[in-house]
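One chain follows as structure tokens, the form predicted alone.
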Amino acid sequence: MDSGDRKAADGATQPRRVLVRRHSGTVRVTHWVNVLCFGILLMSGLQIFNAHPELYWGHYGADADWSFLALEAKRGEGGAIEGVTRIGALEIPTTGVLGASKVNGEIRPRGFPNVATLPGFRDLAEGRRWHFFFAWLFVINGFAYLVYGFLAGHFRRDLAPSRDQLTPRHLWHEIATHARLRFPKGEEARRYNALQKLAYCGVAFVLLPVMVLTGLTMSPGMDAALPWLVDLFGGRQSARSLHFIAATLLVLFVVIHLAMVFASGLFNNLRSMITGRYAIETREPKS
């Protein structure tokens, strides 16, 4: 339909806002349980990371070993404590945020600041209790979602990209329209777009399994029961680094996801994830 035909068609119709069913009850419940679990796992995980804020590769990692990432505190001019984020040989001043931040009004060595950890004060044992309890809840919730997704056809029907959505031309078109904050409308809004499907599949089938498996690999008890896990990731320190990297990618996904939720309509998206109903705009003949 060319622009002239489209204008003629638009002139003969009028917009109509309708509510369509977009999210099942299982998807909504598991989504909000995931929100709770991920928030607590992230903050308690940063508390655990602060006990030794460096990342290594391989089987070993201690003070004498070379780390490829470190959140360090050093003495600067006048003896003041300064935070430094080191990536390889590159050092970036990050005082107040990473490496050294305020504790009771004074700058002290601390990987991540108190506001980002659970609990806020330094307590490794408490952080581990929070982390392990919600890790099991997270695994059970994820397993329930996977069972539902396969049995109810959710993955095949809602998340598997169609062949036409995977063409380079279509993907580039979606990237360009998203960059200009233009989102699908009408019938196209009934289903996830290709970028959403690829992102959700990447999270559900790559990042979250990596998080779970690398988390298990760091457990000495699991290493004894499943020694192949350590070999799979090339060492316990490699597993710890991959755990951190996967968590960072999940945080990046959440930031982009929230930005898109705000840009495409906060109320409509929140309603769909609470009630399951999503509003789309269609056109109907003028009466």
The other form holds:
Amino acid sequence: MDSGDRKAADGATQPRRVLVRRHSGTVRVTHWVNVLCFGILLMSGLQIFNAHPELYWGHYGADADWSFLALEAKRGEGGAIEGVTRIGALEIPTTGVLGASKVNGEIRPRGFPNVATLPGFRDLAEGRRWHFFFAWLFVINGFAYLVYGFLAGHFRRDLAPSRDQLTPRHLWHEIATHARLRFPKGEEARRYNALQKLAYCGVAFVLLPVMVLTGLTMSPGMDAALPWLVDLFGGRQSARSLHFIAATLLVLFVVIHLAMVFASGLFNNLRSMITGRYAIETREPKS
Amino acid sequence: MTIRIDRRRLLTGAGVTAAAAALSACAPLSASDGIRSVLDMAEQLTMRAQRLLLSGDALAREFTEADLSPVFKSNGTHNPDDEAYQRLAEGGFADWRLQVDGMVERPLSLSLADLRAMPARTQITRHDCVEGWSAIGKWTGVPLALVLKAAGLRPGARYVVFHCADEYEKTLDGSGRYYESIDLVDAFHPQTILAYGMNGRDLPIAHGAPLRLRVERQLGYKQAKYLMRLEIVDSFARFYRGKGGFWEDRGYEWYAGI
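I've shown you the form predicted alone. Could you give me the structure of the form predicted in complex with the partner chain?
To see the whole picture, the full complex is given below, headed by that same chain.
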């Protein structure tokens, strides 16, 4: 709309599309390994959750104890199996999706439906096998990323929000423009915006470490080796619940992340995470 | 230039295909032994890592009476329908004997009274089922180490195999009988006990009367109930399907520390 005015004001140069180096090789490789791990850990995790689809708080929790969340199956009036998602005392009918869903064409008790689990049929042992293999890969990959991030200055340079990005005025501006799906252009697009930085830091330094630590807390062997883990999360069942809650937040992050990738240019974003090159509009004179 | 883009496309394409294949086709793939053996490497890695961290006999947490689960869930077999077992139960297990044999210097046949006469250990611990639930119970019994020392292990002994009275899965060849095995690291751990008491009373039938194993740093399926015989061996490959336990034979990890 006002590009003509700006051009006139700048006078010197035409806006020009240039490819900048956006992501280092380490970031790109660890990102895609993480994508693979996340998909498999999530789906095999839902398989494991289905073996006892209830969440408790504290050290213990089983059938007779109070659970704050449950994916249950009940007999309806006609004798048909109905799925119920219970949060505290609130019961929500979720037949076909949560609590009870189709297995071989018949509605059966099932926490998460077969399409969401790995493997697709009920097999806790197989789910655990996939989960722990990819948990190791995820931890090794994440460790490599953290070492690189600190040593190569990636966190300091790219992820730590700059002072000017953290002013309430700037943050409000970013929220308002994000809500209208308008993203930084030109020089401002060279760096991550503040919301991006905060989201990535939250995932890399809070949610993913919480996933690993709560996962380890569920292991009776690890609890004997590192008793402080149990204290940190207030019990094994609390850790199991937090593992589930953090996983839910990660799914939420991935949904928003993918929506932003689409909204801000699918091709450009994908290319930058595969080849490292990201296109921005610049007015710099040719050098 | 063209070549570079093509190669780049090829690599991208290959990466996407591999990821898609991994995500969508794992179920059929998982049946293949190749994938299984790769995934099984994680179990070895987990066991080695935990054994490294657990050197020095780290103890599982012990709780207080106030922490006990109001109801301790009974899982697996609740009452073995084996005729011989039922006769023993009717007699209050007065005729029950624990056989200890295999690679030992002195095979033993121990009555409940013999076990109760040995030094006892009581511990309040958390039981973690592989399904995800936990319950806290108080267990009283004989440290397995004392029984093994009384029998005297012969050179080459590596595992204790626990033979149980319950047939958890009905099969024609009897391969559905419950059994478990642990190695000597866990067998000699101070919290590994043969429990005859639970929550201050005799061990109930639902929880494995007259005697069950407690191996506190592993999951619930290792805590074999209805013990009849301990067999000391150098390998468990010859038992049933060869994986060292009822659930292990059905795909679960032999090392159940996670």
